[in-house]
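Below sits a lone chain in structure tokens, taken as the form predicted on its own.
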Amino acid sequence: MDFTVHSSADYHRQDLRTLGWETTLCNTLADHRSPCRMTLKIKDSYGNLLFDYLNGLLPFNLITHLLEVGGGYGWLMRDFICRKPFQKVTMIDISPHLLDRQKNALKDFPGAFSFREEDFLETPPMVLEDVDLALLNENIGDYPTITDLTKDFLISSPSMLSPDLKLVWEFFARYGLPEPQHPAFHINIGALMALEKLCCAHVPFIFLSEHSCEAAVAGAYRDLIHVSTSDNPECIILKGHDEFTIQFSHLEKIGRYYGYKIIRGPVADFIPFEMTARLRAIMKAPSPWRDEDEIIRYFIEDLYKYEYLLLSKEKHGPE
């Protein structure tokens, strides 16, 4: 069978210099005079807004250890530390270049603050031990992703197979996803493994979001925001290195097998923009009339794009 792992690993250890490229949520809201702020209900950072959400559904009272995952600039971890302080904050990044600008990001917070250069996925068991809530956003699209896979390995031996097709093996059977419906499909096996880690790590609190492959708009906007979509991971080519989208469904089994609440829906839950006449505008408009319009429009489509889970259980609770 003929497939291949893409992995953005050499680009963030050696290459990157700048997110620029890269237009993620938390970018676009990080600067208080952003047209797309402008859009929301409550005109605040990414992590303001994330952190107000979380606050309603988390015992913040009893979380002490937090760890983010490619923190990119470290500017939604300085957000949550301004909103409260935690005894201990971990940072891991695979770039030495963004982990340079976490530290120089948090800084002049007290605390005790660990900063680590390594893939997640190689982060030793130990470091997870007590951590209480593990942020991933925005960045589980770079992990590895395997295309162009045919379901015909998945009745096969584990024993015959490659390492890469064994591994892949090894979810579907352990986790039940479902069977594959696209003749040739992709599959977000760093994610999985990334999120595997963290439940068998027992961490009580998750948060993930990313760009989806299964996103959708319901309610009242559904025929004024258009989000397309293929229910299989994406390629989306960025300078230097490629992300995929991801398959939540897949993330949502995993969270459930380890016996985890799970909330899921598009970061508009957490982000809510107001429908003005103006915005209604631009959303319904054959193409923009304006660069900023243009951003806008980009910016309220992500708010659908991009997905989240929130995965919760009693630290110590039933395994």
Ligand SMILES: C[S@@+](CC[C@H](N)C(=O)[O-])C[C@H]1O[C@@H](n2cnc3c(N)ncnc32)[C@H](O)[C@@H]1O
Given for the second form:
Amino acid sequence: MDFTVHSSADYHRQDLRTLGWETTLCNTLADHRSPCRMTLKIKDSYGNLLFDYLNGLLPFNLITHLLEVGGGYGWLMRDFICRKPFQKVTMIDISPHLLDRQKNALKDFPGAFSFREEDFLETPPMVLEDVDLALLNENIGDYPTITDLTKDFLISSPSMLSPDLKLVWEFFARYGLPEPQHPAFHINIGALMALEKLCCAHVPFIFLSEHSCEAAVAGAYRDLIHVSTSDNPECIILKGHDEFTIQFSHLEKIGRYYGYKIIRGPVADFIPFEMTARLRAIMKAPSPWRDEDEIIRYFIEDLYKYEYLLLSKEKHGPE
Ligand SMILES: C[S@@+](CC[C@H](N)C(=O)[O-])C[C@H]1O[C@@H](n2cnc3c(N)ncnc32)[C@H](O)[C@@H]1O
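Return the form predicted together with the ligand of this protein as a structure block, the form predicted on its own having already been given.
Then the entire complex follows, led off by the chain already shown.
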């Protein structure tokens, strides 16, 4: 079988110098003059909007150790610790360049910070032992994805399989992942391993967001905002590396297996926008009139293309 294992680890370790090519939602909303911010009901940064949303759902008074994996420029964490000082903050990033940016963004804040330069898939489990809340924002799409698998190996004996195929076989068997419908299918194996790792470490609250392959627009804006949906992760070609959209239903299966309650939705749930007459015209236009309109249109579509999962479980609840 001619499957391919895609990894972005070398790019992140050696070549990454800027996130400018990736325009993450967090960075898009960072500038208070950004035209995208102007479309929002509450004109604020990504970190503040996410903090407010989580604050309504999680017992922040009990959260003392906060972990962020793949914190980029450190702006999301900066917003969080401005809102509430946490006793302990751990930042894990594979990119030495971005970890330096995070150190710089957080240097003036009191508290016990620990910065770890490593691939999260190699983080020792003991580092996660007392973490209360883990944040992985636009990070899991960077983890390894295996493409062009044909499903016949799923009915083989695992002892006959190569290590990569055996790993995939085990995820299907352990978590009851549904049989793939495509003749050649792709799997976000690194994202599944990352979530499995957090669940096995009993982290009580986990927030993940990423570009989804299963995104959908429900309700009033169904005919106005267009996103594509697939049951197969799709490749996004970026500078120096490929990312893959995430099959969130697989992550949900893992969370439920470990007894987590799950909230899933588009990031528009916590970044609500105002559908003004101008925004409606931008979304309806056959093609954008100005560069700014195009930026806004992509941004509004991204609020649905990006999904999030919030997993929660009592710290000492059932296994
Ligand atoms: C697309 S950026 C997102 C940055 C930030 N969270 C945001 O939303 O703007 C992905 C981040 O994940 C980090 N990353 C990628 N692969 C990783 C891995 N295997 N382990 C830890 N961090 C990783 C990158 O270095 C970067 O900081």
